[in-house]
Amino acid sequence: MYLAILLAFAVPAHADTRSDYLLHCSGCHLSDGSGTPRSVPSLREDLGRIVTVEQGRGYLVRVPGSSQALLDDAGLAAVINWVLTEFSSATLADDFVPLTAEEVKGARQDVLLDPLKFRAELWRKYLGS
């Protein structure tokens, strides 16, 4: 009987994408995506530029917080797409194509050991292009 009562009030796995962001990402990146200077990168404004560089889309999936989030591939794709459009829409390319669950599934299996170093390499590629 108690189980039936608990199940009646259970929250769906993906109540909404913003809630998933708040539950799985905002502990480090804060609720507004600003991050913490020198330790946690901001998700605001410039993130749209990273996805224009080869391996940039995969980077967003491969960082440990993303790749290990307790979200299925579709849920993680939705959160990353939400972050890009919510916090970095001004820097997204006009032809931006949202990440898919299949793309996330492939990338998330290759966790980054040094995400800050990899991000710096992406920025060098972006600035060099």
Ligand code: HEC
Given for the second form:
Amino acid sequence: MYLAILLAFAVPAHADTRSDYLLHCSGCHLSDGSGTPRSVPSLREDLGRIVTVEQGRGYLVRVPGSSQALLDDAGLAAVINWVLTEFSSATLADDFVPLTAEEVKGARQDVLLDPLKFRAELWRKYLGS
Ligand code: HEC
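To test you: the structure above is the form predicted on its own. What is the structure of the form predicted together with this ligand?
Next comes the full complex, this chain leading.
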């Protein structure tokens, strides 16, 4: 009991980004990021490509599941960066610049009302067929 209290103070917030992912995202996206066909997208396929365009970086933050998670800006940035390197390394460029807390702060205030439409437009405009 006392040990638990001590640990709670000793461990800084977001010490374990994987736990944050499991707590805030895996309920829908599953622990390996594979999602559920036709209802929850996989985080293992296109994200590395999406993040190459500025609007795509914002998109990863602005989808409701990200932007409304009970995580602070630094914590959400860490989880998204973790998702990219952990699940999407196959499509992630070597020169990928991690999202910052500041970037996340701005983007998450602008929650996407129609993420699927935004994604389709993003793809059509910047990422080809
Ligand atoms: C309640 C279920 C749910 C939770 C929790 C959730 N998501 Fe999602 N996520 C979705 C759904 C559904 C979509 C598809 C877009 C939409 O309809 O919102 C999505 C889309 C995404 C996308 C875009 C994927 C693509 O290929 O277009 C990313 C990135 C993402 N979520 C990340 C996260 C992260 C990071 C968390 C945790 C902080 C999270 N999500 C939590 C359900 C969820």
